[in-house]
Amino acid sequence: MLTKYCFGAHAETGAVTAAVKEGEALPYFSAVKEGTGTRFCCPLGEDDVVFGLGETMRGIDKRGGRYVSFNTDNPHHEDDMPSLYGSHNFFILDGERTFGAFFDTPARIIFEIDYEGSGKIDILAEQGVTVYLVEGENANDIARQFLAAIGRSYLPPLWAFGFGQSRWGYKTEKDVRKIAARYKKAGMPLEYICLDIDYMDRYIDFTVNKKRFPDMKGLVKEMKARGVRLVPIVDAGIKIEPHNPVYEEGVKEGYFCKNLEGKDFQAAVWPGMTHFPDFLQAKAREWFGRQYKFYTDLGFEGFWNDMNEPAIFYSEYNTSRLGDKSCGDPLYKGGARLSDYKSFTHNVDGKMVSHWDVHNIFGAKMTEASSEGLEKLLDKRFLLFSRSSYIGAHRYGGIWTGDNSSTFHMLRRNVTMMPGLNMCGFLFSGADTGGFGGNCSRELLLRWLAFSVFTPLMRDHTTIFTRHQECFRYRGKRDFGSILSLRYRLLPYIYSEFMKAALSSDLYIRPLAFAYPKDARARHIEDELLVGDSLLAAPVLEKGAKGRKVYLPEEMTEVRWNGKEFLTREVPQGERFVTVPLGEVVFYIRKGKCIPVGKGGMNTKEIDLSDVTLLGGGSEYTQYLDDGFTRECSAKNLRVLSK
């Protein structure tokens, strides 16, 4: 059941879309008005567990951190920072007293969740905020409830579930040509090369280098045809330059947010000085999806959305490129002053509103802004994903998780962040596999590949001042053909299990707490996640492991991969070593469970979901079956697999 109660008033952010009935009292907290906001507290108990807050460092359970929802570029992703690109402002705590809390609003709040050992919950939201309150039998009723009141998942074509390979640094299309030949070379999958702002002329959205690319829609058509889509990058700013048609028509018809004169806010990013998008206008909307076409017609499928948060380099109050920590966290080391954040406006239905007060939702807005123009623009489903977000996006495109570096401790928050970021409804996301800063080891590279193997987005991406970071570059190739065998193997239920999720308002990847809620140990493990129904994922995260410690809540099925075959074992409840070699996966399938596998192939175009094998105890398996495009997806596309 949802109840809401409102504190102030702030811009919609439209995250909520089911009619929910506002209460009298918020029960659970003390709420306290504190200058232009609410600070909002609430007691914890000694056993209770807090989940949630989507893209946030630490663990899977929240408490002993400080988190702050300000979506910020930055790439520093130590546990004690506190902010990343998105804001997830929901979380479960789970003890005596079970519910889930939603803090509806567009402006910067913190939460402190038993933060230097408080024993309570404090949170204070800066301006008007809307408290949702969830309650339900457990945690995982909870969850489902709040992904069903804001609205369905994101739907991504099959091929968009395949191995993608990226890096800041693919200049020409030559370049591309050898990566899509190298992979099939060394007899490795691949399905999308995603292209970085190096295609574009002069960094410029909704342009071509015809130098580097000078057949740019003959390129798109010769990969499609091997197999390999690509996938531009489309970034926030639109270059301020005479005589470039959207540049022009968006000055002319007032689609720019505005500076503290009334006119278009000049801010720096990779084209040097742009103006943004008024993302919160539904007409700069409309525009703004428009200009996809250039990239529909040219053949791409598949985008990625970038800078969105908004990042600033320099803007024309604050000429230097050195940061400052004026208005904002003493922990922030992005490059952004945020002092900018305060010297622009958008213009929400009729009323100059300060982007401070908005800011957390600029970037889900323009990927609503492209989804939107997707939409009319194709016929079938897209792949989108985009960095920065908030709660509401989630029905519009994916996420990745921004600018992690090449370690093993980055490895791990990646499979932290995973549950909390479904439980936010963000079910199509991943990290940069090997990470995108830093020089990733072969022994890094494999043991993410084999956690990667089980989320959505799977996608190799590396900035340009790192080595190469390709699979086929290491050596002992044969141990990550490997691994991405396993991946076209598994399609059969990783693209089943992600459909069924997203059309029964249900999370993809969870906590084995919300499986097993009455084992205190499966309560406090941070390290195993179940994915989908029946498959439980533990990864190896650490450096020079030979294996790791697997704790089971009852009797499973073990399966082990080893590149060519699947072996399997009944294993009792409890716990065990298991010897993992670099280039072979193990997981496991529930009791009385079972997971459908194919035959694998180089991309999805090889693969038939419809021709598989069941592995495990269990005797039958529903499986989600359509064509990978279809745009109209339902309960109609499911069908019981029997031994």
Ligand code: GLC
The other form holds:
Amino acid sequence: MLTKYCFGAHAETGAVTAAVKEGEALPYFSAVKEGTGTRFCCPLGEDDVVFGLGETMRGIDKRGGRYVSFNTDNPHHEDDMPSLYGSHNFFILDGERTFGAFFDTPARIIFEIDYEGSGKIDILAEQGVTVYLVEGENANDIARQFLAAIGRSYLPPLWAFGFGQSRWGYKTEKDVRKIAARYKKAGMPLEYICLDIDYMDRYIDFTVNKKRFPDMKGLVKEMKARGVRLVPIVDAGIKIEPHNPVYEEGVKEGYFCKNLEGKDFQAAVWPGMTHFPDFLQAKAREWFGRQYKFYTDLGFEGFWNDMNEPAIFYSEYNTSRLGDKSCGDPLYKGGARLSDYKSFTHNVDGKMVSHWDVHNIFGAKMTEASSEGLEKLLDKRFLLFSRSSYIGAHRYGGIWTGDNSSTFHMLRRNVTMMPGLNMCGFLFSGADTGGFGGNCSRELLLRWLAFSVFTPLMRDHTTIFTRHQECFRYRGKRDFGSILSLRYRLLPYIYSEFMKAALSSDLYIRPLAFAYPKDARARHIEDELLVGDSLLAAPVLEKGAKGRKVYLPEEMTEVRWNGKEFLTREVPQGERFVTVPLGEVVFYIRKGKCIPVGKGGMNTKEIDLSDVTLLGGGSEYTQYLDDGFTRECSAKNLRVLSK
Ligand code: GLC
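Let's see the other form, the form predicted in complex with ligand GLC, since the form predicted alone is already up.
Zooming out: every chain and molecule, the one shown earlier first.
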């Protein structure tokens, strides 16, 4: 059951779609006015676990951390990094009292969860906030109720679950052809290649660099015929460029954010000085969404939206690049200066609102704009993922977790972030596999891929400053081929579980604690996850490890994929060391359940979701099955498979 409590006014975020009754007095928390906002406090029991908060650092259990919801472009993902690219203000306290709470506000809000051993949750909402309290039987039930209240997840096409290769630095059509050809030659599957900013003319959205890509339409068609789609990046800022029709129209119609003098605000991003579309205006959203026609006319069906926190390198008010610490605010570690976010405004229903007050929904509104535009432009499902987000954007697209780096610690954080993202609605998500910054070793890439086979978005991406990170660049290609082929073997399960979860307001990835709440050990497990209803993933997360210790809360079927076949055996409840050579993947099927595996293929065009074998001790599996792209998705597409 959800109840809401209002503490001051704020601009509508659009996060909650269900009608929720207003309660009289917020239980569990004390609430005291502080400045323009409210401070909330709730004591924590010794054994309470706090789940959620989506894209935040630290573990699955958020205790011990300070998390500042303030969307930030920052590639330094240390554990004490208070802010990343999204704001996902929902958590579940699981313990003596179990409840969920969503602090809905477009402005900055700070969560201190047993910070420095305080023994309490301390929350400072700096401005108006609506608190949604979710009560239910247990953490899993609470998460499901919350998912139902925020509306159905975005539904990607089947091909979006294939393996994508990306790199900031693919500059020409020759580069693109080479990547596809080398994957093919290496015998490794590949579904799509992402085009980073270099495909554009001087990094200007809705343009193509004609010298580098003389026939983009032809290239998109040619690659698609080979089973490889192309996915262009779209940045938030529109370059100030007289005669560019998008720029001209935006200025003329008043679709850009205004500066303190009421003129169009200027901030530098990749193309140099830009204006930011005022995504909070419905008309501006519609206009921005319409621009994707440029891409759909070229044949593109997938997109990634970037720099939409919005990232600012410097602005008309702060013209020098003074770096991170220049803002003088100890809370902030991002590249932009906080004062920039106080220097422009949005037009919300005719009222000028400071960006500062609505900062956290800017990226989400960009996703909404593109998604609604694409719905009109295309007659089938499309791939869309964004860097910045707020709860509610999950109905319009997925997210990736930004500029991580090539370390085992980042891989671990990819694992611990996934359940929180799911609780906040972002079922379609994943990290830059192999890491964005830094040089990825062969071992790390293999271990990372072996985890990413379970995440809906599976994309290898890296920067222009690092070594090439495509799987075929590394020695021992058979190991890479083995793991990539597992993804395609598992797609009947992954796709079915994702669609079932999305259609029934359920999680696709959850902590063990949600399924085994009475198992004291499972409640605190941070390095194993449940993927869908039947599968337990236990990725190897340590450098140099020959395998890992796995704890199973009940007896299960152990499945070892060795690149050729699935070897299964029954294993008892408890802990054991499992040897996992590089290039192999070991996972588990829960007691009494099974999973469908297919014959695989080099891309989703080649796979047949209906031609499956059931693995595991159970006797039945309910499979979601459709053509992978039509919009109508419902429980009608379920079929029961028996052994
Ligand atoms: C940002 C994105 C990254 C991209 C780069 C260049 O850092 O997060 O994924 O490669 O910009 O566009």
